[in-house]
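Take a look at this single chain, the form predicted alone, given in structure tokens.
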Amino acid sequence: MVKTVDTIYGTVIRKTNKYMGTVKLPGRFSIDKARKLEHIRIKTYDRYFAEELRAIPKQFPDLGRLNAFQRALLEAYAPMDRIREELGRIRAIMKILASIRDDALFRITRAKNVSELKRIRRMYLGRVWDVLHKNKRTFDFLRKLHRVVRRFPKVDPKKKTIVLAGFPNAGKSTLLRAFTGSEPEIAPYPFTTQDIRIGHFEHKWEKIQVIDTPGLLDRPVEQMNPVELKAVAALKHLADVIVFLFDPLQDRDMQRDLLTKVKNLIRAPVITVVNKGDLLEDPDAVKAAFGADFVISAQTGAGVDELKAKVLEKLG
């Protein structure tokens, strides 16, 4: 986790005080001995500050090696140029602190008494604090960004992927279980309060990935905020096939409108499916009314094998 400015500063002070309690120099007290102790103290402060700052960029992936999906997720939070700029500012801060350290060490060599040494220490710490505090926005930005990185869904962009879309209660989670034969993994999706559900099944020794995205693809686009729209756009880097589920018990026109918008957001082959076929008196009529490719019942399993075969055909 990226620490706040206050935490970094407090940690360095505590660690330095603890370390200085172990430092013992031979001989009686003299101004030379006091200079040496203060020299050690300033260098210790600097070492711990450098450790804290160096640790920040290491908590982020190499931006040049991100896959397209990860890159899209980060860019949903902030432009990549802004991210690079803020990470680069940490390196610039380290250089400034090193300059402040060198100035303090030079002044120590010329100090005439203990009072002057203490004044130099206070000045050093004050200057360091000013630099850190003036860059508080950078630390706060990277702290929030790191939370996003930690919440990256554990999906593999190299695997063939089926994305399920449709209105709430259309049966996406039930179909995911029917496809995979097990309970899906639940993973938080960055930038939203919703989760994605991830499942897998094997076909001819190849692992197929199935993703259900509640809260993203199951509501009209005009109700999504800009961040959610970008998060949905990130899915275009994963989807090889979209299975869009119609719920025959909900408004048909609204669902077809959502289908059109999903097609515009994610350009991948789409298979349309009327679910809950076990509740229909005339499945063929409902299928025709929706203009769907299949009628299934994810709950009973009716038609799921045929749908799965079609999906595998689309996946190639």
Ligand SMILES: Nc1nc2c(ncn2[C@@H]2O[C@H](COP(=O)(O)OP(=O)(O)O)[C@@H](O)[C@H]2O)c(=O)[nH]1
The other form holds:
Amino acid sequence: MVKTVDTIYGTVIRKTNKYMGTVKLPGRFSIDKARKLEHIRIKTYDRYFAEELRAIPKQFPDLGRLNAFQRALLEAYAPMDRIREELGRIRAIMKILASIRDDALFRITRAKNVSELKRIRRMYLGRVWDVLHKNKRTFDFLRKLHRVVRRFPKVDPKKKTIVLAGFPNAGKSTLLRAFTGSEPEIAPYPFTTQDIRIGHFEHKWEKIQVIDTPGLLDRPVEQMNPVELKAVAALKHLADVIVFLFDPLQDRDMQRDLLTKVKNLIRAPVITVVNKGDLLEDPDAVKAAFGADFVISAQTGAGVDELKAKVLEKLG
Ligand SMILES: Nc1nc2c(ncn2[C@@H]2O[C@H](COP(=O)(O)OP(=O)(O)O)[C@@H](O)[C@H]2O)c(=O)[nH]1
Ligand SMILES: [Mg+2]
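Can you now output the form predicted in complex with this ligand? The one shown was the form predicted alone.
Now the complete complex, all chains and molecules, led by this one.
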């Protein structure tokens, strides 16, 4: 978790107070002893601030090692340069805090009485607080980004991947189950309010991934906000083939329109399929009308094996 600036500040104050309660210097009160104690206190604040700040970049994956899908997903949120810049900003803040510390430590050596020491401490904390708050945007940015990074969907870009698309109710979930013989794993899809559903099946000892993105590849692209659009476009780094399902019970032109948009967004080979063939009197005529490659029934399983064979052929 990336903490807010107020939490960081509060944590450091609390830890330092606790630590200082354990520090005992021998002898009676003297200004020299008061200086020593104040010196320890400032160094303790600084040590805890540095600890808190150092922990932030450590919680992020090595940006150089992200796969193309993860990178595209992150870039849906912000350009990689901005992410690097904000992470670098944390190191810059650590340097500034170190110089504020050094200035305070120097002033302590010159302090003539306790009230002067107190003023130095107040000044030190005030300057640190200012620096943290001036950079609140950086902390907030990294907080939000981290919440997403740690819940990245566990898709493997090295596995061959089938992405399902088509109108709601076209039968994507049913086909995913028919392909994989099981219920998919569900993970939040970053930067969208939607989930990603991930299923697997084995073919010749190789695990093939099947991905369904309900609410994303099933509606007009115009309705997506720019971040959603980029998050969905990240799928192009994953998709080796798209299976686009037509629902013969819904408007044909609108579905063909969505197909065009999905093609433009992802640019992987597309296999088009009319589903619910079991409900059709003349499946081949409907298939021709939709301009589809296949007609199947995901529910009864009719045509599913042939479709699967074609998909595997495209996957190579
Ligand atoms: N008759 C028939 N119904 C189907 C077929 N495939 C899916 N359905 C039904 O259509 C509805 C929507 O299916 P679903 O897989 O949830 O569609 P999705 O929204 O694209 O995931 C469900 O009630 C399914 O049972 C099919 O091949 N034939
Ligand atoms: Mg579904």
